[in-house]
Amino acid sequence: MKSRDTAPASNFIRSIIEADIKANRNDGKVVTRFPPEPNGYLHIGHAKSICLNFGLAAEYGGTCHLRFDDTNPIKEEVEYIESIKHDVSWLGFDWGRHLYYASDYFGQLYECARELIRRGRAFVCDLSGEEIREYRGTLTEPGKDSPYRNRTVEENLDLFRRMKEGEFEEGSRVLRARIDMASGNLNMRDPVIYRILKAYHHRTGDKWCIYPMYDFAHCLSDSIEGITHSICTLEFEDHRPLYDWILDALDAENHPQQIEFARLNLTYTVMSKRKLMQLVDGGYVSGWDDPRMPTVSGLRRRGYTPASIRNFCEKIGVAKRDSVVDIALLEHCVRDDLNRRAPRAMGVLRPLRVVIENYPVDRTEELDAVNNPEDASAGTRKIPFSRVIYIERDDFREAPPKKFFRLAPGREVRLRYAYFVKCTGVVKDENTGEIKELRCTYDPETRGGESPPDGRKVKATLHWVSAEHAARVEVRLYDRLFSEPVPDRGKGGPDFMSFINPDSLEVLPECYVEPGLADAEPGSICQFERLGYFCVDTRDSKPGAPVFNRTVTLRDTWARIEKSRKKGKK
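For the form predicted on its own, pop in the coordinates of just this one chain.
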C-alpha cells in the first residue's frame, strides 16, 4: 500500500526489480515473501519489512507470501502464529491463498539433504556443539576439518536415516554442509544444516525428531514457492553466500535473488526480540502488548493506526546502511493521521472544581461543539453546561508568572464552546492550603464562546466538563520507555536496562470526560482538546468504565525539527 500523500520513493530494491522486469527475468513476475519465525511478537521493524514486501508485490502486480519459518519447535507457539497473522492483516495486507509454513516442506527438505549427501556435499558429524565452535576458527584464523568430514556417502546416508528414526540423542550428531573450513566467511565453514530435536511440533506433531536449520530451510522454501526476490535485513548479508551455495549445490530450478536492506532502528527504543523479552519477563512492562512496547500489538493498543505506520515506513525509505530514525517522525505520522480522522472531545485529567456563582443552580443547557474541524462531514455534538464545572488544575495560577494567560484571580478567559468566565475567588483547604475550588462569574452575552458586544478580548481558551454530567474515567499517560535516545549501545556499553525511564507511565484514576464517552468502545480513538490523542484500552476497559491510553501528545517535535532544518538550508 502507498502512503496517502507521497508516491513511492525510488530506492535500490525498486531499481533491481524494475531492471529484472525490463529484462524479462522470472518471466516478468514479482513474488516476494514475509517469512517470520513464530517465536515472538512482531515489532515496528517487522512492520517495515511487511510494508516493503507486500507493497512491492502490489506495486508491480505480483504476489507476496506469508510464510512461517517454523523450524524450531522448542521456541514456537500457535499464539505467535495467530498474533502475526492478525498484525499483518491489521496493517492492511492480504496474503490471500498464499499462506505457507516451512513445515509444509519438511519431507522435501529431508530429501534435499539426502541429495547433498549423495553429491558429497554434506556429512554427519559427531562433534559436540562446543567442539564445532572450537573447530570453526576465528575471523583471523581458519577452521579445522571435522574428523568425520570424510565419511563415505553410504555411511552418511545411513547415519542421517537413523537420526531421522530417533536412534540418537539430542546433541550427539548433526548434519553439516561440506563447504570450506578456510573460508573467510564463518557461515561457510561447514555449517550445521540439520540437528536432532526430540520436541513436539505444533503442526507435524511427533512425526519428526530432526529439524532443518533456518539457513537451509529458508532458501529452499523460497525456491519451492517460486519467490523471485528474497528481501531481508542486513544481518543476513553474510548468509547470502550460503543461501546461494545450497541452491547451486542442488541445481535448484528456481534460484531467488536475496537482497538485503537496512533494518529499522528507532531512538528511545530497543528492537532485539531477546531484549524485549527481558522487559516482559522482568515485569518492566505489562506484557508484549504494553503500549510502551514497539510491538505491533503494543502500538495498536496505544492507538497507533495502520495508515500512520504505513506512511511512516514509506517516509523512512529503504537504505543499504543501518541508521537510527528519530521516533519523533513516527509520532508525527500518527498525529497527521489522527488529526484528520479522530473526533474531538473534552476531558479533564487533573480536575479543579469551579463554581459559576451567577449561573442558575438548577439550570443545564446544551451547547454545540464541533466534532472535527478537519472534517466538516463529522458534524457537531451537544455537550451539557451547568453551574459547576471542572477545569485543568494547571490552567489556574493564584500568582501567575509572566506570559501565563490562563485563569487567575480577577482574570477572564473563554470556556471552549461556552462562555467567558472571570475568577472572583479561591477556596482553600484550611489544613493544607491546597486550592479546592474556584469561584467565578460568567457573561451570558458570550454564549458559544463568542466575544461580547463590547468587543473585549481574552487571551486564553480553556477546555472543561460539567461536573454533574461528566463521566469519571481512568487515564494512563505513556511516555518513552527509555530516557536515552540510544539505550542499546552494544558490547562494552552500559546495559540498556539502566536507561529505563521510571516515569514512562503515569496513571490518573480520577479524570472526567464528556458524558458521551462513558460508553466509548475499546479501541476507539479521540482527541482530548488541548491534551492529545487518546485510545480506549482494549484489555482493561469495561462496559461503562473505559480506560483511556494517551496515544501521543499534540506537541509535534518532528515538525519543529523539519522547520529548523529547512530554515538552516536557506
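Residue numbers count along the first chain shown, from 1. Take the two forms, find the largest set of C-alpha atoms that superpose within 1.5 Å, and that set is the rigid core. In this text, all values refer to a predicted model and were calculated from it rather than measured experimentally. What changes on going to the form predicted in complex with the RNA:
- With a cut-off of 2 Å and the rigid core superposed, T424 has a Cα displacement that reaches or exceeds the cut-off between the two forms.
- Core-superposed comparison between the two forms: the CA of P142 stays below a 2 Å shift.
- A movement of the C-alpha atom of K436 reaching 2 angstroms or beyond is seen between the two forms when the two forms are aligned on their rigid core.
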Given for the second form:
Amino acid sequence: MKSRDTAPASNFIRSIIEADIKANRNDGKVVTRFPPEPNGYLHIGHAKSICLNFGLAAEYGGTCHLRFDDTNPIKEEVEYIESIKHDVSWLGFDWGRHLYYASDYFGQLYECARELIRRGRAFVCDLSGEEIREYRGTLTEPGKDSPYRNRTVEENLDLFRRMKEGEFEEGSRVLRARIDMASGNLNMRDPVIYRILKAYHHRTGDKWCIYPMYDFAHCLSDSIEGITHSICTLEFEDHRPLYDWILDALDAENHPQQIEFARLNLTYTVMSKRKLMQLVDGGYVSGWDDPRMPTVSGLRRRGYTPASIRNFCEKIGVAKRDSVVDIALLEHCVRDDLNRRAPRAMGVLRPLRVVIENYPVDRTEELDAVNNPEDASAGTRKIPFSRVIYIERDDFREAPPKKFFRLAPGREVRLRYAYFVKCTGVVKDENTGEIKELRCTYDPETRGGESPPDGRKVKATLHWVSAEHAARVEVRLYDRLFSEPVPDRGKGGPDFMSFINPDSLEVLPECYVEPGLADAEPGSICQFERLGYFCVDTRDSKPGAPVFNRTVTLRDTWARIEKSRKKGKK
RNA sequence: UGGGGUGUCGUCAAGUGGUAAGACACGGGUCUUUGGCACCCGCAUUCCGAGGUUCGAAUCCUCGCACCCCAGCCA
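Since the one above is the form predicted on its own, can you give the form predicted in complex with the RNA too?
Zooming out: every chain and molecule, the one shown earlier first.
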C-alpha cells in the first residue's frame, strides 16, 4: 500500500525560493545540491538535508545534484561513496545524471586560484601552521598581516606553480586569500585556500599534491554547477561572507545564494560523527548499522521505511533555531506508515504454555486470520490451532490488578481468531512457585473468536500460537540508546557516554511465531499483533531461522497505566 | 562595544501590524475479535524581559537578558 507523504509546510527557505521565482531570479530555476564528504556514514540529520534539497528541487520543478565534497584525500574513502549513494536512493531520491565530485573541478579550481593571484587577491604564505594561528589573532583581538602578504603576482604565481609541482614539503607553504586580518569574522582573516597534501586521492590518484580547502572549493563547485540555492547548516553562517567574497573576487557568472538552517537533534541519541564513532569503537553497538544507531543504515536495519523518514523530515520543519526533536515523533511516523503496510501475524515473545483441557488431543484446526485490517486487499490466511498453545506471560496475572482485562484464574478471554477460553487452573513449580502452565477450557460455540449465542462478552483478546506448529525464532528488542533525553547537553556536565542505556538491547532466543513465518525473507516486515512492528534482520537471519528486530512497539495503553501507577507509588 | 545567529505550548513549528495554525506528547471519551488503528473533546488571554510607537504589536522602535556558532593547512 502506498502511504502519502505529509503535505509541504511553510518554512523560510520555501519563502525565499518562492520570492526568487516570483522575481524571476535565475530565470525562475531551482537547482540545489546535497554535498556530503565521503568520510563516514549518513545519519538521520543528513536525511533531513537530503529531503530538503531533493524535496525543494522536485517541488519547484528543478534539479538536485549529488556532489561528493572530496577535497581532503586523507579522510576520505571510496567505501563511503557507495554507502552514501545507496542511502540517498534508498530514501527515495534520484540524482539522475547529476552525480558530481568536487575533485572533478580540481583543474578549474587551480585556474581560479591563479586568477585570484593575478588579481592580487591571493598570495603564497610561508608561515608555519603554528605561526598562522598566532598571526590570526583571537576572537577579541585583530590578527596581523603575514610578512609574505605583499609578494608580487609573478612570485606568487611561480611559487603556487611549484607547490603544485611538488617542490615543497607538506605544511611548508599555503595559498591564502588576501582579505582582512582585522576582520571580526575570523574566516576573513586571510584564510588558507590551498594546502600541500602529498596524499593519494581516491579519484585523482597522484595527480595533485595541492588540494583546495572547503571554502574555496565549495562556492566554486556550486557556481560551476549552476546551483541557485546552496543550503547548508548553521555553522557555515560565518563562512557566507567568504563564500560571497570568493565568487565576487572572481566575477563568477553564477553566484548561488547560501542559506543556512539548523541541523537536526533527536532526543535519546547523539548525532555527531565523532560520538557515533565512539559508540562503534567502544563496542557499545555492533556497528554503524546497528539497529539502535540513528544512521540511515541503522534505521533501515531496524525496519524504518523510507516513507516514514521522509515524512518525519517534513513534519519537523526547517528553521534556524537550535532544537531537539522528540524521538517520539519519529516513532509516530514509522507506526503510521507500518500500520498501513505491515502484514499482521501472531508471535509470542515470552511464552506461557496453555493446555485446553476439553479440546481433543490430536485435533488440529485451520482458522482464518485477517492479514491487514487496514488493507482489505491483503486478504486472509490460515493459522493452526490445537490443544496446547502458548500465550504471552504478560497476558496472565494470578492476582489481576484493577483495569487488568486479560487472563486470570476463573476469567474468560478471547483467543484472536480462535475461541473464548476460560482459565481453570494454574500449574506451578513446587519449589520456586513459578507458573509453569495454565489449564483452560474452551467454548466450541465461539469458533473464529465469535461471540457466543448467549451474548457473553469478554474484555480482552489475546494473541497465541499453537505449540505443536509454531516456529521457534530469535527476537531482538531494541530500546533507546541513552537514558537521558539530551545525553550530550552542556559542557562541563557528565560525559554523554555515562548515559548509555544498558538495556537498549534485549535478545529473546526462544520466541514462537506462526508457522508461516519460519521462512520469512530478510528485510520483510510484519506486525506481531498487540506487540509492535518487526522486521527480519538482514545480517543475522539464516534460511529457516529468521531473526526478528523490533522496529517499534505499538502504542500500549495498559503499559502506560502501569507505568503511571508505579510512578504514583514512588 | 570581536563577529555571526536564535528566542512563540512539555517538544518541534506556522505566523511578516488586524487580535496565537498544525503535529508529536499529555489528559479524557467513543468505537473495537490488536488495551493497535480510526474518531471526538481538552491542552499558549499570550509570544525571553522591560519600556515605547499605534485605534490595534508575537510582528515596528529602544534598552536589557539568555542560549548557540567561530581562533583546522577539517568539512
